[in-house]
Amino acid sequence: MPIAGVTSNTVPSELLRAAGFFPLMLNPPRGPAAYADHFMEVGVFSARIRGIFHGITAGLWPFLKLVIIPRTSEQEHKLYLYLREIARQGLGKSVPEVYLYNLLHSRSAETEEYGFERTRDLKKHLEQLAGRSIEAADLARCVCESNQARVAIRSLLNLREGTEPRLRGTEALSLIGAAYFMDHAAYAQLAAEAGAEMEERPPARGARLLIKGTPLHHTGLHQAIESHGAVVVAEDDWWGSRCLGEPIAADADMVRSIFDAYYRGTSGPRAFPPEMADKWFFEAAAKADGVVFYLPPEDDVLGWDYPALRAALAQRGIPSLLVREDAAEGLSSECHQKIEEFVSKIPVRS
């Protein structure tokens, strides 16, 4: 089965699966990234985007037949442009085809129609690569499998809610994020089995915290927080609690249904419109005992919104803590002390 790498969750995996591709979320390990060091400016790209650039240009993933990058965030768009220029100049090692899924998330009739046309273009391109048409039955099967995965994820999220969560954040991030690396039908079955086992657990005790900040494609911050007796019950993050949107409608025009789900319901690295993103955040914060803002040195987005969000939480009587270190590399003893003090002072609501 040919493998197509994707960079975030706003690429419609159902189209890829229906065309016979296996969609794989690109999530390189931390480490040296020589190609990124040579070609990318310092302080502009996140460590994950730099790692993806290095992995592709250095030929570390020769199994990739295709890489699809959505225009969901500015960093992803720049990554696409940099990879195209590397390929144009022949500077990389066996760089696969790179395709831009130019999905715009601003809300207007024009951008909606534009996005639908780009989705149809993606379908045609995948059909050309596959050498066959994507049949309605293929789309229906893949949509059904994705919806089953969504149901399983919702069941896992339910185990984190309320005053007696059964699932800690460190486990949840791994279990939910596994959907990006597995066959959806197999994932749905295994996730449902895991959820059934965890329902029998005693509740996890401790301050219930929400994480807001740079997307967490690792469990470093969760492990650090929960080592001090807290429980991470949600992340305002497409790797965690916002992993998948609502089920895809089984309409006559399946391509339109798939597009609608990704245009309206899937929150990627940037959530649109901002008013809806804030609504989700404040509703989730109201159910938690406190909020941890995660703004590592590489952050260049949420830092602009942090002062207003912090002030709004304070008005609501919700305590918050700011973490400015890189959790993927391990937090300092000083940061751990701040977390411990923060958790110890939070009044846990029943």
Given for the second form:
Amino acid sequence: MPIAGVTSNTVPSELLRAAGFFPLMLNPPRGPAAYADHFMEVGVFSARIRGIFHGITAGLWPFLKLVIIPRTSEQEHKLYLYLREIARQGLGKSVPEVYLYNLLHSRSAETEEYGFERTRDLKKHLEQLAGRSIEAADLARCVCESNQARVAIRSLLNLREGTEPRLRGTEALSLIGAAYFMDHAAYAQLAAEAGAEMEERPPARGARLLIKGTPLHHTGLHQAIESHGAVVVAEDDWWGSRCLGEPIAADADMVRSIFDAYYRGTSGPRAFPPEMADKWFFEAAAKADGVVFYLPPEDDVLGWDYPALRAALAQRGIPSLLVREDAAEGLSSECHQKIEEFVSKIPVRS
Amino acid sequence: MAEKQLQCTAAAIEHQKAWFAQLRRDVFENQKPYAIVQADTPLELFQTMDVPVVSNQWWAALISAKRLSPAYLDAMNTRGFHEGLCRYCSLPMASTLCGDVAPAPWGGLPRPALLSARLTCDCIQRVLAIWAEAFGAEFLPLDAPAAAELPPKWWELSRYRWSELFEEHRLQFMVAQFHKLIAKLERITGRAFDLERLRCLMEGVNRQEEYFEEVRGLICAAPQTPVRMQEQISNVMAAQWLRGSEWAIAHARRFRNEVKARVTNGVAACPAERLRIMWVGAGLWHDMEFYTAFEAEYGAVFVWSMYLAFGPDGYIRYGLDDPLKALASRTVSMNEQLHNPPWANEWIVEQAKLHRADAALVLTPLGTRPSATGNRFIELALERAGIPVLPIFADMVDARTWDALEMRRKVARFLNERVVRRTIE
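Please supply the corresponding structure for the form predicted in complex with its partner chain (the preceding block corresponds to the form predicted on its own).
Let's see the whole complex now, leading with the same chain.
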């Protein structure tokens, strides 16, 4: 089965699967990135995007037949252009075909129509690559599998809710994030088994915290927080609680349904207006004992939201803490101390 | 500040002051609407509707030139906006939110009727939403699909074959958003939009940019540059913010005439010119003296910045049967032409050759990350074309991390080690 790399949560994996591709989230481990050092500006791109650029350009993933990059962040658009330029100038080892999926995230009739048309374009492109048309039955099957995965994730998320969560955040992030790397039907089965096993566990004790900030494609922050006796019960993050979202409606126009799920149901830095982006956050915060804002040095986006969100939480009597270090690199002892003090002072609601 | 060599430079600066004073009077005394917009928005639509616009980037440059950026940016950090956030596009907002720490230039910005931006980067929607809330004004975003196809040598297509240069769906989408903006401006002004008036304005923009093209050609062809880069910027941008207006066209003509006369009379900006330098990136607004600091010792004159050169290549649109679509083609890819490969690197190398550049300084603004992209490709392309490059890591408006003396030393070392020796050889 040909493998298509994707760079974030807004590429409709159902279309890829229906065309016979296996969609794989690109998430290289942190390490040397010589190509990024040479072609990407210092301090401008996140470590994850640099890693993806290096991996593709250095030919580390020769199994990739295609890479689909959505217009979900500006860094991803630049990644697309840089990869195209590397290919144009013949500077990389073997850059696969790179496709830009121009999904917009502001809410208006124009952006919705534009995004739907681009989704239809993506389908046509995949059909060309596959050498066959994507039939309604293909889509129905893939949406069904995707929905099974979505339901399974919902079940895992349920284990994190309430006053007696059964699933710690560190485990949850790994269990949920696995959906981006697996066959959805297989994932749904394994996730259901894991959920059943965890239901029998004694509840996790400690302050129940929500994380908000730069997407966490690693468990560094969760581990650090939970090492101080707290439980991360949610994260406003597509790697965790915002993964996949609600099941896709089984309407007659399946492409429209798939598009709707990605246009309306996914989180991302370009969602506008802000009230829409904040709705999920405030609902989740109301169920938590406190919030950890995560804005590592590479953040230049969510820091704009932080002062207002912090103030809004204070008004609601919800304590919050700001972490400005890179959790993937390991937090300093000072930061650990701050987390410990924060956790120890939080009144745990029952 | 180096002396103004052109009379039109002083006239441009005076006109901007008078224009802004009039805007304040109109807003405060006559309750007339005005708008605050990002530089890459369709200013022409506002112009057509007689709604004056203050460009966010112009106001940021002005704050920075008045040495006010450290006070405002420190105050923003105190409010909880961390030090890693973009500064160029947020400094004017800081002057509103933190107006108590220092009086803003020229009396400050009054409350606008509207703020607008193209959603190019991921943070501008946040900056303008916060700013709009502080003003109690409305923010109208224009979403920005990304370019997927970027044909080579864009500047050869942009004037006559612009519809081939940009993807049709992006143009159509931008036009659809223009209609929303127009409807908003109609409500604000109580007047109907006149498409013919926009067409006339677009023709005026073409005339204005043709004058700039003549100036660019004069700078390329003259034995020594007749006009310093800083004065190019002052004259060009004063007109660009009002592009297509009678004043802007007349000023562009006056600028052309004065530069032409200097060339005819053999007048050089720096008679000792020996090295011609390009400045790639936004202006270093807090230290404009930097650009004349290497004339005396090295005869090094900054001859090129994007501000003049981009005018003719980026703005001229011939074939105005559908002026809205033509305007969309001007608006839709402004950042991509200046900051994205392959468009930015190809164009800048072409410009370097036309301007006989001996070296280039390339600004990577760490305090404004979206403006930093594409720079490595630009640097590598220039070096490959035989033009030595010095990368400059600094912010265009934030003076807090700028060590003026050290940066002058660094450039001097670069000129000694990589440029002077090479030109002698």
